[in-house]
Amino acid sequence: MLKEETVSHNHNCEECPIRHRAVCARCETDELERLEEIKYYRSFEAGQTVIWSGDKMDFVGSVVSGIATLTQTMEDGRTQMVGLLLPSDFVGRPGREGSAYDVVATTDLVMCCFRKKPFEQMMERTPHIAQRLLEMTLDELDAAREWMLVLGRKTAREKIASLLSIIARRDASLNLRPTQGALVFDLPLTREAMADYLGLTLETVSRQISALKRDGVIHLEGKRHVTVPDFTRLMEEAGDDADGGMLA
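Generate the single chain structure for that sequence, in the form predicted on its own.
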């Protein structure tokens, strides 16, 4: 049975693993103290729905650990994954009552949540929060536009390489590591989820991952532990240069 819990973590904001990328990244000490008063943590098991599309949201927050998907359901019941939520990504929209998407935990998920009304009030009084949220929203818009290119124009091999590069760069950013040289990370998605997100068949995803492995672009231990020996080469396989492309 799946459970959702409100968790009483005693996390120090200054030691938070997503602090430098989260909505609170620019906050001063007194602003962090005010956020502490409206903050709480929630954990979700893999496969559990965080919020259903159209449901009223009484919180906003950031992904601390784990991965979630954004999914839209059509009138005939078909579903399409339209986005990924990675650590430090923001969930919810201040000023909007409900959720536009189903948000589902792909892995075990921990979120740092803020009560929505007090957070909206803090945004009005705290330019650091409003400015950072605007930056994150614009980054999200840029990533969505570039993802349209991935889905619409890139080959299956380029799609797989693009997704791997997004995850690799986010992991490096969170851990304050450079993207030059080799990168090592755990792939958070199953191949079935990758196929759904990329609009490919499971067979095509498996075949292209095997091809990237055979050609030395990636090394795999099991199905999830990935080593990228040369990130520049991965970016070339994705059809991007090492300084461009998406940092979702």
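Quick caveat, the model's predicted, so the values are computed rather than measured. Take the two forms, find the largest set of C-alpha atoms that superpose within 1.5 Å, and that set is the rigid core. Positions refer to the first chain, counted from 1. First, how it differs from the form predicted in complex with the DNA.
- A displacement of 2 angstroms or greater separates the C-alpha positions of Ala156 between the two forms, with the rigid core held in common.
- In the core-superposed comparison between the two forms, Arg125 has its Cα shifted by less than 2 Å.
- For Arg145, the Cα coordinates differ by under 2 angstroms between the two forms after the core has been superposed.
What does the same protein look like in the form predicted in complex with the DNA, given that the last one was the form predicted on its own?
Just the single chain follows, nothing else.
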């Protein structure tokens, strides 16, 4: 099967693409040097599982490139995605042995990993890291709570529109593309993964995407390439205040 590969040649932190957004964002040069000593890269192919729920995790790390998902599964197979990990997002929890979720690479994925023990020790000595991690965790908590509203109270159509607007927004902020005019991006998820994120079935996802296309809210090229001619319209379809800060 697909074999995971540990990349040996260390990249330089200073020119890391996620340098300014990851856990290490606030670190000084000397702190970076110490981090560099305990870091290593790992690559995963699309579809590979990074960690299984319950497995012992001996590392924490950041997504450098690619996309991963955090999912929870019930005994009977029902699954719910509980997080979408984009570049700069943090994986793992200091101070906990096992992973609470399945982490799966949905695209080819590169992660910058730190061995957990040394990282935890560094955290104690390096407030910049703990501060940044707290800030990131609070942001994730906000995102999770926003998602609770989506899951609990929105219609299927609103759910799809919400997901599209989140992906569009994240994509735009990552690529620093100007927001005016049409937004264009690729869906990083299959219909099934979207369904798992939204608490729907893949059939409903497909139908609602078709409906949004029919109504001119989005435009599709192939199955994955999306154009949003009017972002405000999409926000309305999502049931959000149309003012919601475009610049995260």
